[in-house]
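The chain that follows stands alone, in the form predicted on its own, written as structure tokens.
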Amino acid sequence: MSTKYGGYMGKVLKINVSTREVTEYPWSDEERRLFIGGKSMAAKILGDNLTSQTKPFSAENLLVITTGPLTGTGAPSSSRFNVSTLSPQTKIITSSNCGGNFGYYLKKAGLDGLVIEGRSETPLWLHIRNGEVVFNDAADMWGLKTGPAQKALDERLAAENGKPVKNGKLVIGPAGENQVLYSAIISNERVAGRGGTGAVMGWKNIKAITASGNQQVRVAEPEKMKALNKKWFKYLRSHPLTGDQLPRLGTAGLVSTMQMNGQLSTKNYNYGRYDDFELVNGETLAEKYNIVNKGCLTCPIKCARTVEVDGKPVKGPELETLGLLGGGILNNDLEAILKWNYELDELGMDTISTASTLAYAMEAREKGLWDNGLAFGETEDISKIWEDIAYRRGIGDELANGSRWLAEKYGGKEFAINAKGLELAAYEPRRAVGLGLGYAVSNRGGCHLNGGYMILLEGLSMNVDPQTPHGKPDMTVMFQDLMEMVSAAGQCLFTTYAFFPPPLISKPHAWYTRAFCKAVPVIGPVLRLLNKFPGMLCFNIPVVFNQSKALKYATGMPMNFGKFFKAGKRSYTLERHINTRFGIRRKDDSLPARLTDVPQIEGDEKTRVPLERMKTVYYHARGWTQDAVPTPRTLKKLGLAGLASYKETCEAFRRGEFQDKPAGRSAGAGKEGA
């Protein structure tokens, strides 16, 4: 199906593995005006497909593949693609955006998604050129770890070519095989990590999938676009964010600011602290074991680290791998934290998840309530443990379940810390509860960037009190939004750093920076108005926010910032809205006791998460009722009246199914956001 718009191949390819059928997927150019791509574009096509009854490892479920229309337009940081489920981990929708080259390379094949649904008979490999499928064999590769998978594809490749054929890769390693409710998808050495993507996959008995071609993205208004594109590089390398910390330290830079602000996940989080965090942080990153600073294709900030591990140059761990399986555990040896990092990506898992799992493990056994043999600080047998959960052996078949079933079978909720089953970050939200919230409400679980990531306004760079709830549940809405559509448009989210004007954070003493801090806890109702009416913004904001623009060069598209914060809004509710089909309510929207009910420091109730009292306001900014279900009235303010499940949900209100009223001013709200 073509398109009148610009960054688009206008061609979505629905794929049967059980079949071997391949046709394409009807997607609309009005469809595309209202979900853009990514994983908005995937929420709506998971909707439109999943009932109440599909079961995540199933013939029904479908794994979706999305690009963006800014990816292959050389906009800055626009190699992203996503990948979009009904997660084994949490049993709701899940996205993973990942980096590296393969949505490049995906629409150099001519497409600009990829829906996949059935199960193979037997392991398969399916390459993709220039919009045709070819359905290999793969019981060689089954087994291999993802290092040797993605050589393997490249070898195959260019004997049956006669030459290097330069294309894109997505491989599972051995735990998406073994379907570890927490298995990640690899594209070279980039993760699409959070929610289980790579247990679907290997359920559905697919080891890889590989694309190339020679297409070229047409972009609307090429020369526009080139000159936008040359100041937004510019201004990223300029910023002090985007253009010093990141390319200096990576996000292990943030090691140490979240230690100083009591914000580092310690012992499970039991503490904001860790006493060696000197030893894992980003400084002894760089000075110790970094060899070069390596970036995703069109990407000016160059966050990743190569290291080496055991004679071999590797990537580097992120901020989540150094604080959960550093401070997380009581880990002091950074050395380690390398070779695991390297581990588990070949394994093919989540850091996150199978990091706090693991502490969620030792800390049972600390408290008696299950002998697995496992204890803080001891750690010479950890990569044997890695192995045994991708190979679902002894206590490993146990701990691949993930923390919550953990806690569900030998008890501990309270410590079992994750937030609808999705272990959350290295961020500890008891000293910055605005980002507490984010995890709480998140769509796809304790996510920090699908909850909006207010840690950067608490203390990551600016300095807003991180303790009041004040203005929280506004800015959360806000953020969320913003950071949806940059998704959705196939950009990375750290071009989103750049959003605040440098002086804002090289100059945290100025009086206009004290200014904007003190003032966000106190914007609330103004911010809830522009929620509300994001009409109102009808304008571009220039310089610290292109990605409005740069959405309008490329594709054609009416569009400011107002209309890209409304997209994001309405991607965002419409997520909502799927994950009630499958019993989302105001009581799954929680974090774990520890979190919520025990301060971090012994006697100041505030620093604590006050979750109740932020998710109140929360839902009357998003028009939801206050058992968190988007009503009627949203969703077609929102343009999603057109949903197939619209009617549905509309005489569910009628016959009184939801019975909590939309969230106002008698619930609070206007003390709240004040």
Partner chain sequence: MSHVITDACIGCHICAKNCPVSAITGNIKEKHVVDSKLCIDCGLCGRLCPKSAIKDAQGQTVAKLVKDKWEKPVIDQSACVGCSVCAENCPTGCLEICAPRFHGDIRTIAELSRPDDCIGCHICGRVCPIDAISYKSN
Second form
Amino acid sequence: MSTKYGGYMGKVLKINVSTREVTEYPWSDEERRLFIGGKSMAAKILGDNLTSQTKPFSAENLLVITTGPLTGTGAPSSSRFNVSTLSPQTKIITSSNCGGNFGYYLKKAGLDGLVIEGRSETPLWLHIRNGEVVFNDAADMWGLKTGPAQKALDERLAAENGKPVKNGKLVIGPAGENQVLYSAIISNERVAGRGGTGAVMGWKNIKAITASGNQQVRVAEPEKMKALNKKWFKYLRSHPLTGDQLPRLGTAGLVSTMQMNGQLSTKNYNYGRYDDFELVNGETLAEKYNIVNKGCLTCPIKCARTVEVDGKPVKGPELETLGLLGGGILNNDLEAILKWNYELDELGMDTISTASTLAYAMEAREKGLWDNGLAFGETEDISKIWEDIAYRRGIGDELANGSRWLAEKYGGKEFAINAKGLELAAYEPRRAVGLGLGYAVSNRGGCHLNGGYMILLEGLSMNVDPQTPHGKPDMTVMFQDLMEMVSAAGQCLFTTYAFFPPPLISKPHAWYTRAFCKAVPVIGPVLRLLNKFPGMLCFNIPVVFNQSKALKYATGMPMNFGKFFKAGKRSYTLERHINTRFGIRRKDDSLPARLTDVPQIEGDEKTRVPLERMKTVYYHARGWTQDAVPTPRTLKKLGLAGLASYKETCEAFRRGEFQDKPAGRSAGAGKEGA
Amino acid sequence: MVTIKLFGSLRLKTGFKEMQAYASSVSEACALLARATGHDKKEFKNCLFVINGKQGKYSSALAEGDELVLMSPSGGG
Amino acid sequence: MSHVITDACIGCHICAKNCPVSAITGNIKEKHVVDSKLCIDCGLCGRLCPKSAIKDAQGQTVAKLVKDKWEKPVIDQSACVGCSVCAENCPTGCLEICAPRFHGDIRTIAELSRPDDCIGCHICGRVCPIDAISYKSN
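Having seen the form predicted on its own, I'd like the form predicted together with the partner chain now, please.
Once more the chain from above appears, this time first in line as the rest of the complex follows.
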């Protein structure tokens, strides 16, 4: 199905790995216009195919790999791809976005996306050669770790062709093969980590997917696109965050900032500060261990680190890994973290969920709930634990199911730090309550990025009062929507940091910065208005927000900031609409009691997340019922009335299945009232 | 005597990590740092100041034994 | 898009031997063919062909050119941001992102690390998102 729009290759393939049947997945221009690409496109595909009865580990579950229209157009930081599926970890739809180079090569192979269904009987390696799917046997690769597996793929492709073949790769490690619920998909050194996409791929018996080809992305307005790119690259390089902080320190640079703000999760989120943080922060990483900055293909920011482990240059840890495997388990040995980070990538596991599950297990032992031999600060045998998890041996077999599962078995739900089954990142939300709301309501579970990343304003780069709930829900909605669409268009979320003009970041004491920070909590009503009527923003924002203009030049669609924003809303609400099918309601948009009931600073009632109160405002701003169900009116307003499930929702509402006011709402709000 | 520490990208740019010095206010500490590193005082003035774990201002006073942390603007993860 | 071999081909096999993506096949002394699914339009076959028997994607005959005359990329050091698109697309891997010049170098950019391997294909310049690559012959 070819397309009139630029930026797309115009073809999505559906691959049934049971029957080895390959067909074109129908994806129309109307759908391209509404859902753009990436996670949004994947959500539409999943929504159309999954029923409430679909199980994550079943032939009916789909593994959807999609790219965005900006991928391959030369836009900065645009080599990304998205993997979506029904998550075995959270039991709702999940999406994981990854750098790597697979997205770029998938488009070179002439495809916008892959929809994989069924289950192969034998291990499989799919090679996408210029739009054709070649099914290869992968029995000899099964069991390989992700590094050797990728090497083997290159060798096999080179052997077939006579010369090395440039290609993009996706592989799983032993963790994915053994269906560790938080196993990842690896592309080069980058990881699509969250939500257990690797486990689904492993269950389907797919060890690897590679793509190669010689096709080029057609851009609708190439001259304008190039002119914009030139300015954009330059701006990103000159911005204090994307041109200085991230290249110099990587994401790891935040450890010190979070420590100062009391936002560094320590000892399984008991505290917000870690005394030994100086041994495991980004500055130490940069000064002592970083060999060279690396970046994804097409990216000028280069936030990735390269460090040496056992004499080999390997990928360095990101902030979340440093935070959770450092202070999170009271470990001050940075070299150990470098090694673990490498080992977890090799095994193909999400470092966030692994670390957080481990921290839960340590606390469960400390509290006498589960005698597992683990203890905070005792880190000699941790490498063995990773292997045990990946191969599901001993206690590893239980740890492989994540903290929610463990808490259901052993108790201690209040300190199993997850939301909807997905473990939280390293940011302590009690000292950044806006992010706390984001974690709770995020469509894929406890994710800082899908949650709107309010912490950026609440101390990381700006100084908005981190404890006030005012203005945060509306701001969260706005950020979530914009980030959703930046991601769906195929770009890295780090390009959005440039949304804040450089002086706001580099001059924190200037009057305008202080005025901005003071204004955020009180401009909620204004944001609400924009959230309700995104169409009002019928212009492009120059210099700082190029995404909407780039999308217009690349695709030729009518596009401006408002339309871009609205597309993000559509996508976010669509994901929630699908999750409603799997029973997600207000009660599921929750955080562990430690974060909502226990103040981080004893006696300071403000240092906890006033969640229920913010949720009420949030749902209102979203146009969802107070039970977190998107109303037919909202769906229709966002252009989702064409969905097959729209009618069912209308009928369910007519039958009164979804109450607007959940029982006990006022009681909950009263208890928390800050 | 106060302890002055520097974090963030400015630390990598200047190579300065920490020192013990006599300074009675944040502004004085910034001046000391500028002299010690040869960088413009403005760069330090634009940092965030944390005194003993609490946010301070450029005009804040320092007492004997205080720990002053300067943070240059941060990014994201 | 792909290069094509015309009937002037004498089957000398030089193109097939040198094609960086192994897109050309054929027996010696028989007409060779380019696999359009593999061809990356680097034009090396045309520059090497003794009979000028190769046409590019636009239908123009590719001129034979001795190796010394091949145009090599010159990277604008102040414009390059090190996004590595050129290096990733270089068919021979002669472009690379340079090693850090000092510890903590955040301005690593592309460089022609193995100029002898360059086949003068101009692909790097075509894909560079910010036109930081120009060409000159020796």
